[in-house]
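Form predicted alone, single chain, as structure tokens, below.
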Amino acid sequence: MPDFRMNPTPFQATLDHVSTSADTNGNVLTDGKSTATWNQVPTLTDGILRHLESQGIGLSSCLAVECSNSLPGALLLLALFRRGISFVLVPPPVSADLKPVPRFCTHKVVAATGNPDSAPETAIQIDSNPDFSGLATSSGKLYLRTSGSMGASKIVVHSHAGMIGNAQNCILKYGFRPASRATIPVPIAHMYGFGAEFLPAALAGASIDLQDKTNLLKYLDREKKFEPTIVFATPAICDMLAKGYKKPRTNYEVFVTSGQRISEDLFRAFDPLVSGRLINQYGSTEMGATAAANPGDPLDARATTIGKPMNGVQLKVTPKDDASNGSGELHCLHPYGFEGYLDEEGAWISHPEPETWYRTGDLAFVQPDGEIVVTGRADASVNRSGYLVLLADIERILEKLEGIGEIAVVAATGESSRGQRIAAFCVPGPGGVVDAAKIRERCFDLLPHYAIPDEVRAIPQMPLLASGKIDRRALAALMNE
């Protein structure tokens, strides 16, 4: 059997540096059920390797990991970087409509329970693919599917190697040391809390606190006992602590928000309950971590734009002239960047050539001083009476509305005698109650004609997807219902 310790990847270097620095000394990683030093991790992920290569798993394989926010499983993906073993990121499931195990992959290792410490082939479960078909065998490299919010998921290709440049621009913006202190109450198997915030703590030998399905309570129990400086948590979690926190609090560094559009009225109403230091991030499965702005930068700026791009990455505006508020759609030159698309078999879908502009399908202007302000999606609009009518543009407005907590519009199939029905999907907020015709009353004031809903629903809350992004295809199937 090789030593997978021999030829050290560049990252298993750094690891390895990070378990011996004086400056990790006492830092952890912990699920709230089981806690790892960093200096423990070498052992603890050589163990990994050990097991995985005992059942024939080497740098030819390609492994489906299914991973939550656990110990075992940030031992795991920790290892698997380690060795430079390829692997595909599957959410835990979360719903009967579970997409299957891509069938390039050699197995499927799911991070169940178990005690790291002292037995770490109990802490994961390997079973052969049996549906295994051979392509994408290439070592270093990261597979992960696309939320699907807007569309039907695809493969997305990430180096090892462009992951941790991405991670390293993460470090750079937000300041990950090993006096950090990470919270991560977001899933892992995304590129969101893995590449932005895991990845970046590790690498910085940060001390990490993963959350698995945290609410309110769970949160202000570790927050207490952790006490974290960064958090990397989606407008939903902003919402959930706005309703439950009494008073500022003041060992925050910087809390990000990412994943989808955050209002700017919870912006504003909890950005001073983390002293001021809330920042919205933008970013894609395929590019990572793209722009955001600064901890320190006034609250406008904060609260209306994504800031400036990360280290080395360009943005550009393509001019649209349909866009009813002067916006272009959005590009992007990202020196870690995605490889391209892969088909369940592994075969490419499109194989972009480096320098590729992406487009993101994202509409955008540029302010004078540089800051990006995001208006919505260039595929999330539909033509009524004539006009190009941007649902962001409709959900921006009445999210004002009184007893309105969370708004989402949608397409739907069928027309109506303006054009393609809309529908708008309402939450109340904190005591609130939503009352939907007298919603639809106020679009007629607020609104040109074009622009009302056909139909406004209020529902208990928002059906999300595995990344926590609004799924927008469950809403507009509710329409047909």
Contents of the next structure:
Amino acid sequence: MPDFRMNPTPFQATLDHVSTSADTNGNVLTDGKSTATWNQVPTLTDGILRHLESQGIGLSSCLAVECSNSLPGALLLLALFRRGISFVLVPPPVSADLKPVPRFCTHKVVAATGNPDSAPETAIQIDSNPDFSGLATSSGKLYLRTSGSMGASKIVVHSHAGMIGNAQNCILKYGFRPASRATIPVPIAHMYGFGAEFLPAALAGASIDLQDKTNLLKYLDREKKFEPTIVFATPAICDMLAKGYKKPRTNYEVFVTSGQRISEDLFRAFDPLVSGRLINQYGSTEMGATAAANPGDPLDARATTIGKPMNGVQLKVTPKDDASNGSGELHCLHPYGFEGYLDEEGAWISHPEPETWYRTGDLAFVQPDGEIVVTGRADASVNRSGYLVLLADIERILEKLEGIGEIAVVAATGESSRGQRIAAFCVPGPGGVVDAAKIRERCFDLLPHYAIPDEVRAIPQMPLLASGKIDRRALAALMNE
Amino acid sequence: MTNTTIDRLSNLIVQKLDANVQLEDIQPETALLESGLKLNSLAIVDLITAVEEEFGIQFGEDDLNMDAFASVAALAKVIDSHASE
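Alternative state: the form predicted in complex with the partner chain, after the form predicted alone:
Below is the entire complex, every chain and molecule, led by the chain shown above.
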């Protein structure tokens, strides 16, 4: 039997502390079907590590881990961090977003929802990767796929140590502690759910409630039983709860939204329902949690800005020219940022030097008090009648129109008389109605002629990527039909 | 009474929800979620709004649970309990 305690990883020391501390006594890790207490976690993760070891998995292996928001899934991730085994987080297959196992992975490991009466390792299925390239990879790495919102997916490289640093920043920012009760309704197979909520909550020994494929009824049911104090959600979840909450909640210390920019209207409608504890986090798969407002900040600051950078993180805006009024692309220097990108074979696509500023691709400006306002994507721009048009600018203007809940402006192939064709896709807001023809009429009053979308379409909901971000390529494809 | 509610509710699911459900897919005991019509997160919220409008009722939060949405008949029963108030 392997002795996992021979060379304890930093994470193992923390986890051992969490599991034996009197403060965490009785704190649970649950998926609603199965539950473990923190003091059971060392034994349960040992069982998983022995199971992996029996299949020849050790520090020289690299696993492709497909993991839903289940107790066996969460314990598997904790076990891999405890031991320092490298793994790629592969989101559970969604038909539209099916990703292959990278060729540098030795095994594919799937954690299913467990049977409450069985040991967690019985819910973990291990297969060796028939396409393994034989490439040796280092231990202690976490690989995540980019969402590929504007292009092909790449593999982002993080170290376990960097992820723990990132998690400690989130503990500092959001006040995770043993008395915290963290609900996770977003996938723990992505940076946001894993890095910003699951790991910090685990390191703090907080109680954790994992919700798989949440919906309003599930959320309300689990919320009543678990009484969360902190949750990390998306604008879509905020919208769902804004419609479903019949009375305001007082249990939340922090209600975080991220994944994509939340519209100011939705923010202001939902914030009172969570007692003014809503905040917008800014982050990415590459950088992890980067900036957020504080829960105690005034509503205006929380609704319109991403607050200030997290501990040790630097953000700067580089305006293109004097005419951009201080607005420009946001760059980030993050002490726990990624190491670079790999391709499917495990070869570096890019491997920047440490201390390299990362181009976020987002447009932002800095307010006089240092708070940052993110306005959209830098690369989503088109040339129209000789003018550079930022699609995000059109979105920001049109999203204020009555009835609109969500809007996405995309560029499509083909030209109109004004240049590259653009279309606005609108989803009605709560109780709102979207009349596409009327919106296009209003565009003539609100936008310069070259920025008026060639087409406005009302759609019932935005197509989303597995990450929860708007699938802009699917929208562009709709337009090309 | 409930039969009428079931019919109205079934028609509403077919006509008001963008969930690709046909009338012949719906029986009183048909589950609304996973094992039946597989209404997704967005469709559930739309259904709640549509039912409140169609029947002129307001669900309480206690009504918004898995049991109430277990089947078409179960939801019809909750609707009836409000309509008779």
